[in-house]
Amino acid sequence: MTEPSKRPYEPEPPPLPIRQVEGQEWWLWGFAVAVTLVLTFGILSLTFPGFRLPASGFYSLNLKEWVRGLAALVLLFDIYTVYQHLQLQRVRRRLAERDRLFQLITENAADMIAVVDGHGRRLYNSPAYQKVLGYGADELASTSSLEQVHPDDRDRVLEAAEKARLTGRGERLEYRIRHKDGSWRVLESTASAIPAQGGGTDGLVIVNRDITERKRVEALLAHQAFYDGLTNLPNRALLLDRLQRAMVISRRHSDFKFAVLFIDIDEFKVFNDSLGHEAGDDLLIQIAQRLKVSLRGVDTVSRPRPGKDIDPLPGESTLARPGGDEFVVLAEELHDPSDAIRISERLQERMTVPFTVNGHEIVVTAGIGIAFSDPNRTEAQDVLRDAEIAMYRAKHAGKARCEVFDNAMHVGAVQRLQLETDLRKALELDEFRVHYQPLVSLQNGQIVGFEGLSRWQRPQGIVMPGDFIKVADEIGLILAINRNLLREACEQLRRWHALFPSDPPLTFSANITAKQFAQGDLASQLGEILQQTGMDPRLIDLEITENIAMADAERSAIVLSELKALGVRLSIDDFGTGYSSLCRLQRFPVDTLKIDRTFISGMDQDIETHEMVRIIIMLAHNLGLKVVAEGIEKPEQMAMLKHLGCEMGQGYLFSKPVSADEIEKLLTSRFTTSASHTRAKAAGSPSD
């Protein structure tokens, strides 16, 4: 703090200890002179003419002895005076050294040091005042320091100075002071009382430190802790804080309504991967700006208030970016729930205006989930989660959709969370099993191979793939599940090769999911499994769905070539249900097309479907590919496919997917029957 005096400047008196030493020194010399004069006068009076000593015993001493005694007293006193003078000189030197040290410290200290007396008059200002604030000694002397203190802080400065004088203890104080250039600096000040001899205080020593840069850094760190670095919008932490405050207001005032809009950009990852992360960041910044200006008047973006720690006024709303390509609007003081839906529609409408990024016009859509204020909710995280659940429902329904949260969504989300937890436990407990569905030659009816399908063997019973595969794929567990499936199936197939030899040997096919196909080291992973199990790669058929293969045709060609280099066979699964391009398909190193079951199930009843199957088989053969028909359930379907030249089929007509033990029984039965026919045929043939 600075000295609060408003008195005009007066010349600085000498420091108090020096004045005391000087006073003692003058008193000593005066006393010494007075005593010396008295003793000298006594000596001289003894020598005056006519002076006679009394005749008593005491005065009968010789005059010469009296003179000598008085002279000795003068000498002793002079010696004492010189000694005291030397002591005072030593004290003076110490004080001078201390003053020199004080001056050296204060002149080189970065902190500003001021000394004021009991009346608030300036006694000293260190040179740091000019270094920090730009004011020279004359300028400080001619003005009151309160003139430089910020008007809002003056009362606190005066109060702290008065408290330091009364209590003798100063408290740390932060206040703003004007620099000579007109800018404001922040000082941290501490006052220490100078105790007086008779009690009370003689003045204050005030130490001021410039903490402007520190406060700037603290403000920057605080901003970074609560604001997104890319868009400068409130981040998740600040959003939850604002949302919690809105919930408190809503509980206190029943007429206060709010809604949370959770916005997720559709297919942002595709754009980000295509044009690069810098372009993606640019798009996010533009989206944030578009959302700001699209919100209605009371949905203005909340901004920080420097120096103010107050709650946001009702009617203000927060646009935040909790992360990634997600944005959240906290819309407060809604008159009706339909207001939130209208906000959502307005935002989606404005988003359809193309964005310009790196010279490209980009049209963006977004899925929006809405959750309304609910007195039963006590945590901000719960409301935000509800809005996010509704957003996911909107995205599953299609692009540019909006959904309002209801309790059924919450139940579904809880069930989904439980399923994810159970799947992770199932993987740890090795509860996944491989079931096999035979692949049959339509020409002779022999089993030529199997397709491996995952089943979840829970204590409660078998869980079918449709109930868990999609979730396992979304949370990434499908990678471990499929690796275990392929390893187990390869070991099982080797066992069957030993028990049931055939020419050609039995084959095995396995599906490759989108997540697996996206892995850069897919080929090396599969190669390692084949090497560990000792399986001949030519007997393994990897199936990739049509949509996966065609999503990024150029990359698919590279990945399929890497897989083909392992020696495995490749198939396009579910053919006819995606968006294949035959000209691209012929560039892929595939061996087989698998016609989707939706075509096979209707080919015996619908002429057009039958014709489509015929054309697919013809095109596949023209490309040098074999054909597998999925979902054969009737003998009529098998006969038609055999007539059209389809090589292989699978379906319930032959067998549903069953466990390895059931397949072993089936193979044993067929192997025994085949051997009996062979022996019977041999026995019935004519001998030579």
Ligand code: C2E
The other form holds:
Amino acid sequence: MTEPSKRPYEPEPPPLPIRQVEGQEWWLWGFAVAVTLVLTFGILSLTFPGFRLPASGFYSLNLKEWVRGLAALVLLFDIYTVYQHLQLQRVRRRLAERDRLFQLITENAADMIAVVDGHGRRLYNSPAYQKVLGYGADELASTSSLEQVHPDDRDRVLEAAEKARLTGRGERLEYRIRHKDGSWRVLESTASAIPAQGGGTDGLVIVNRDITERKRVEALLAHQAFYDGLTNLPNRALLLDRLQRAMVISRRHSDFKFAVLFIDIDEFKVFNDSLGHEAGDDLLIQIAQRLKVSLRGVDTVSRPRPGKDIDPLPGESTLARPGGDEFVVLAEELHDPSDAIRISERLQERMTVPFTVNGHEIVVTAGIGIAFSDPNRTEAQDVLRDAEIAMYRAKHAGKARCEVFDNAMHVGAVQRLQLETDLRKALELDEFRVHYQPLVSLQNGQIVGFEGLSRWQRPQGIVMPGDFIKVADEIGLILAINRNLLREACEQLRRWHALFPSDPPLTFSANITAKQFAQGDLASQLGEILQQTGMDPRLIDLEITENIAMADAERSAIVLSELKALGVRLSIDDFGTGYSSLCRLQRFPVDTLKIDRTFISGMDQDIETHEMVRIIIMLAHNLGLKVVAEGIEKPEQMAMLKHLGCEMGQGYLFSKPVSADEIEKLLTSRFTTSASHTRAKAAGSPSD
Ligand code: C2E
Ligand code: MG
Ligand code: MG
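Since the one above is the form predicted on its own, can you give the form predicted in complex with the ligand too?
The complete assembly is shown below, putting the previous chain first.
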């Protein structure tokens, strides 16, 4: 609180109690001297000759008594005076000590202490005023301190001062005051009334504390709690707060519509990893600015409408960054749901202008998911999650896509979440099994090896890989699933090698997914399993699809060479469904090409398909690759493939993928048949 005073600055006004004491003291001394003089004169006049009254017994006796009595009175009075003097000295010393203490406290206190009289005139200002506000004593004296108070706070200050004066008790008050350098300081002030002797107040003692720094830190903390440190955009907490507010309004006013646009930058991780995190941050800041500017643009962009040229798009939109490479727009007061799509298109269009980071030109695209205000949703995070689900769908569909949330998406997302949870549990419960599908030599019909295919054995039945491999791959669970599969299969193969020896020995093929292939230590992990199970690497075949190999051809060449160095064989799976470029495959150290089932199933019906299969086999052979035909179901297909020189086949014609027990039965029967053949041949009888 400030003291509205116009009186000059008086550093040391003589304290009132001392003045009173001193006044009393002079009066006392004067009175004592006067009484002493009068009494001395009286005694002398009665004692000295000339002053003698006629001698009579009565008078001389009375005179002596009078003199003695007067002398005793003088003595008593002087004793009293000396006693009073000593008392006064003690009081004066104590007051002087208190004065010194007051001086010491006020001079050294960091807080600004002011004393104002009953009329609000300034009686005292502690030196802290100069330290905190920069004003010297003279400057303070010549200005009204109310002038320095922020205009918006003046009424409050006056009101508080008045209240303190009336009630005798001041309340805590915060107000802004101008520093000599022109900046604003925040003061926290408390006033106490000085009680007057006859009741009421004599003035106020005001203690002002500079809390500017504390306020700044508090404001900073509050800002950090609600704003993203990198882009200075509202963070998730503030976004949810605004979203909740919008939801409340939309429940009250049915015509108030809003939309949430969930934006995710396509392949931001790639930029971040290749340019470094600092450059990644820079890119995010630029994207935030671009989006902000684009939204402002959207607000004023006109929308053609019959009869009207200009119809502004939604007024308020909040751009927030809930985290990572995600941005969210809360577009309020939509006229029509199509407004949200228009905003999304505008944002995507603006993003196509390249960004410059570290001198590199970078083109960024973003996937956008849109969720609209829905009266059935009560929680802000549910709406945000809907928009996020739609965003994932958009990203799934490709780059720079936009999807609007619908309920089917919600059901899909819930199912997907359930599947993820179930898959994790299944791994713990060891519910994954390996089924083996034989690979057969088309030249002699012998089983040469097996492809291992996963099956999820749930209590409610078997789940096929098509229904879980992709999700398992996306959540990284495939790594553990296939590690177990490979270990189990290697042990199984070793057992079959011992039971059913053949030349060459039975091989095993395993499928590799994108996630596995992207793993840095695929080769070393595989090497470890081979070593632990004692499996000959030459009998292992790893199948990767063309798409995986071609996604990052340079890296693939390195990984494939690492795998090759282990001694394993490599195959291209599902050939014909992806890039279908034998030329490009040439640079990879692969051994086998597996022609996709779709070609094989059509080759006996369609001459063109037959021709394509013929050419693929021919080109593969030219590149030194062996060929496996997938999905042979009919003897005619097998006959055609054999005729075209295809080395191996796989399909229901020979066997469906079955359990290890089934395979063992199959191998036993084949083994005994061929053994009896051999015996029969040896005995010279005709075999077939
Ligand atoms: P794939 O590697 O091309 O495996 C061949 C698929 O074709 C198998 O389907 C097999 O059952 C099926 N198939 C084989 N012969 C015939 C036939 O004559 N007719 C028909 N209609 N289908 C035939 P499955 O077991 O459903 O596996 C599907 C895909 O899932 C596999 O394709 C493979 O890419 C993937 N997969 C399966 N298990 C695993 C695994 O453990 N790890 C990985 N990474 N992928 C796996
Ligand atoms: Mg395969
Ligand atoms: Mg295949």
